[in-house]
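Just the one chain here, the form predicted alone, laid out as structure tokens.
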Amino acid sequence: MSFIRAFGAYLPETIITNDQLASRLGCEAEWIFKASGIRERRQARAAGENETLVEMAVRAGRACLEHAGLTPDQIGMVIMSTGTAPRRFPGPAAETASQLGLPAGVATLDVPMASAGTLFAMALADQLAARYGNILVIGVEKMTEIAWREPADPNLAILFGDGAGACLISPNSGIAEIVDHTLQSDGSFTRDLRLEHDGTLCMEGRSVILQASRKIPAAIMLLLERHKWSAADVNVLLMHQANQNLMNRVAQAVGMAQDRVFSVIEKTGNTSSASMLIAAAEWAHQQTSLSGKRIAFAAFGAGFHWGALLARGV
């Protein structure tokens, strides 16, 4: 097994509050909070201009490298997840690696998966680190560009924000050892959560919530039972920040106290595949030591794809 060596994150400076969004969508700010647990989110802008997906990814990647104490020439691979890439090909991973200063020839891999992509990328990095060395995993999204496109659906537009998160997977040492992971998919729900080529975001909310509230707890429990951990043994659950109500429901289903689920959604909104690592970076920043702590990661997203990962602080 490999190690998580560091996390990093980047959030754009522009903050969009519920009051601002409510006036645009014709709804109430308090309704937004009750429906989602969100009070504000970030929008990718820089000095009044649009901030690119790659720029956000580079900022999160640099933060992660600084926390890991590594230089770009010590990275053997980059795996990057996004569901909002600006073009069909090439994906943004190679350009991100170049702007980070990685040497030419370092392999990069794009994982075009919304929400669950960074969990899949972490599991993949765990398997590849022994061959490629330090692997930088980045999740980045510009969801507001999609969700706020007119005519905006209030039920979707209230949820999303922009940002990037990163983690460094190392074969030999780190702050937490990866214990195990499970990855699962079910294509029979493909049409229930999708982003079309014309930029139309479609979501059957009831189906997504129902399936997520069943499948995420099942994936977590599968790993806990496999390693004889109880829910009470887990110090923190770092989830895809989809909706606060869903995260509370998952905690209840697993038998975990809600305060064990670390949440940043109130300040960030749903940043899709970036969200789990943004939360992880903030949680890790608040810790004086991870030694002995048992950590669970979980995510669910379009596909449907979902899974969980366990790690133990060292």
Second form
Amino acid sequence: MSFIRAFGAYLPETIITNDQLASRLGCEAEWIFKASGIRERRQARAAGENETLVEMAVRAGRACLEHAGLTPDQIGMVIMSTGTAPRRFPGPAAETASQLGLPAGVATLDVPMASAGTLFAMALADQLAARYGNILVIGVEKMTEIAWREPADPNLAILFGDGAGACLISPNSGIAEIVDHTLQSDGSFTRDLRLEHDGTLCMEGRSVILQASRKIPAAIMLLLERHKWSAADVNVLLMHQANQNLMNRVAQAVGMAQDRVFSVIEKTGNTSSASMLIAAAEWAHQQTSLSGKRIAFAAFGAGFHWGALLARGV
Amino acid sequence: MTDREKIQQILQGISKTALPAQPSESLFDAGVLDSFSLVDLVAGIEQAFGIKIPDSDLNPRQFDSIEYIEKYLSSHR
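If the one shown is the form predicted alone, what is the structure of the form predicted in complex with the partner chain?
Complete assembly follows, chain above in first position.
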């Protein structure tokens, strides 16, 4: 198993509060908070003002490299997840690597997977690090461009924000050792959460919540049982920040105190595949040491794809 | 206790909203269920009826009325 060496994140400067969004969508600001736990989210500047998906990814990646104490020439691969890539191809990973200053020839891999993408990317990086060396994982999303597209569905538009998160997976050393992971998919629910080309975001919320409420705890408990960890052993659960109410449900189902679930959703909204690493970066920033800490990551999203990953601070 | 009475008891335990007069009425439209209390309903049914509902059966429409829930239970026992 490999090591997590550092995290990094980037959030755009523009803050959109519930009051601003509520007046635009014709709903109540307090209803937004009650339904989601969100009070504000960030919005990337419009493309004409040059804050692109790649620019956000580069900023998160650069922050991660700085925290890792590494230079671009020490990176052996970039794996990047996004569900909001601006093109069918190529994906944004190669352009991001280039703008980060990585030498030409370094392999990059796009994971076009909303929400659970960074969890899958971290698991891939864990397996590939022994061969490729330091792997930079980035999750980046420009969700407001999708969710606020007219005609906007208020039930969806209230949820999302823009941002990028990153982590560095190293083969030999870091701040936490990856213990294990489980990745799972079920294509029979493809239609319940999807974004067609040039279409609007479609989500069967009841199905998503119902499936996520069962599948995320099951994935976490599978790993806890495999490694004989109890829920009480876990110091922090770093989850895809989908909805505060869902995160609370997952903690309850696993038997974990709710204060163990680290949440940034109040300030960021749901930033899809970027969210788990944005939360991880903020959590790590608040710690003086990760030594001995048991960390659980978990995510669920369109596909459905879901999974969990355990790590132990060193 | 009949299946219907058990289902009504579960619903009353998870929602303060009055149950609809007719068992065919939508529990979502009546405000008895929302996305999150649906999770509680499924857990309550599993516990009360001693069954495990597979994830593949978790179509929210199957739990949208007392009548639908009764039908599901009768065809899965």
